[in-house]
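Here you get one chain, nothing else, as structure tokens; it is the form predicted on its own.
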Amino acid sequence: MSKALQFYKYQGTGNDFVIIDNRTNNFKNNTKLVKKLCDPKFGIGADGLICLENSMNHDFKMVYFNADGHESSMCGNGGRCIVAFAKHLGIIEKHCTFEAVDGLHKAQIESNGQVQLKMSDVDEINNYDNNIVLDTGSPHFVSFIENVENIDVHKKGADIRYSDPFTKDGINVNFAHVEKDTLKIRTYERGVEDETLSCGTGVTAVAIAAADQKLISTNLINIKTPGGSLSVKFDKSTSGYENVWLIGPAKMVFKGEILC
């Protein structure tokens, strides 16, 4: 018998996402559910899902599913979303310190509605056949293009996201140009097998890559995505980067009740 399902839908800077209050344990671990709620013909559509779950020593934890259905590393925009969420449901204010399946994470609350969302610090940065490899709580392949606005973004993501070293594990790629101090980025993501409106550690892991070549001259950068704009302010380290934050809106777009 069919059952249903409350759930919330939210965006942030159009990378959009089912987020599901799991405090009660109601909602199990489900590869084949997952996949069907997240698909745009069957199920609600989204770049992937996030459960919210209780946590014994902070605010709450963060549980996230990319559109495949398979439970996945950090990200971003999904974490600055479920930090609206949690402020919605009640269960934070303004500041919040999470778990996430890359470790804790601290967020605040603008005025603005804007979200800060603190980032992993980043120890590696590695060069690739001329491209940066790092991992910003999800593993990114950062390439610097002249014309970003004209790349087939879905197959030549594919055609690195598939080819050795990658292909066991996948990788996130991203394509960016530079303009002053302002970024703009595509992004193919693994798991949605695509390209998205917006990536979070994507848009990290491209601030982090052109402030490592000395490509900007800042540690606050705006970045442009496809769905909207975000920001990412970083400290200079001894041994990479840290103090990593993300900046950007996160919106709910619904909520509603789905059988399944």
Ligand SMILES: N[C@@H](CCC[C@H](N)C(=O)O)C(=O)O
Given for the second form:
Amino acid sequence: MSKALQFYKYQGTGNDFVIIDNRTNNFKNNTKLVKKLCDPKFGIGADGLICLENSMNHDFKMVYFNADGHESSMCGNGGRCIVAFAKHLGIIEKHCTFEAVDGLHKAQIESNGQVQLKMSDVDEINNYDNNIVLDTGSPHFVSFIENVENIDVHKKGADIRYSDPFTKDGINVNFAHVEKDTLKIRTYERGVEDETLSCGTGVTAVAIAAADQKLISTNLINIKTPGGSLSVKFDKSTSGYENVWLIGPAKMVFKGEILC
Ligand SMILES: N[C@@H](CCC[C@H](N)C(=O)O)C(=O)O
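Please give the corresponding structure for the form predicted in complex with this ligand, as opposed to the form predicted on its own shown earlier.
Below, the chain from earlier opens the complete complex, with every other chain and molecule after it.
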């Protein structure tokens, strides 16, 4: 017999998520079910699904699944959305610390609703054929190009994601253009296997890569994605980049019940 599952739908600059309050452990996830819930025809439709779960020592725990149904690494936009959701549930007020797959994250909600999320430190940046590979909680490939509006992100992103060194574990692929300390970014996401409107760990990776390549002269960077605007700020340390913050909107779109 089908069971009714309560869900919430959130979006952060157009990167959209099904969020489930799983503090009671009622939602027993499996790859097929998560994939179906993320499917716009057979389910709700989203780039990923997030469970908010109890944490022993912190405000809550975030468990993230890509739209392909597999549990994955950190999601920056999802992290900002789950913070807004925790506030909606009354678990937190303005500030919180939560557990995620890549460690602890601090966050705060501004009076204008923008959510600031502290991301992992970055201490390894690799060059790859004039491109950059780094991990901001999820693995990212960064390619700086001239004409970011016209590139076929689906085709070129898939070519890189399925190329030799990345086939097995996969990688997210970002195409970026720098203009006067503002970055324009489009991302092909692993696990969605397509372009999404925005990727939080992706824009964080591009901002740090741009600083590392000396393409920008500020450590508070404005970013434009097809889904809206974000900012990233950080400090340069002797070993890399720390105090990395991703800042932007996170909004509830609707809530409902689905039979599964
Ligand atoms: N949408 C994301 C990244 C989600 C994880 C990614 N698809 C992966 O598997 O690495 C974000 O906002 O960071």
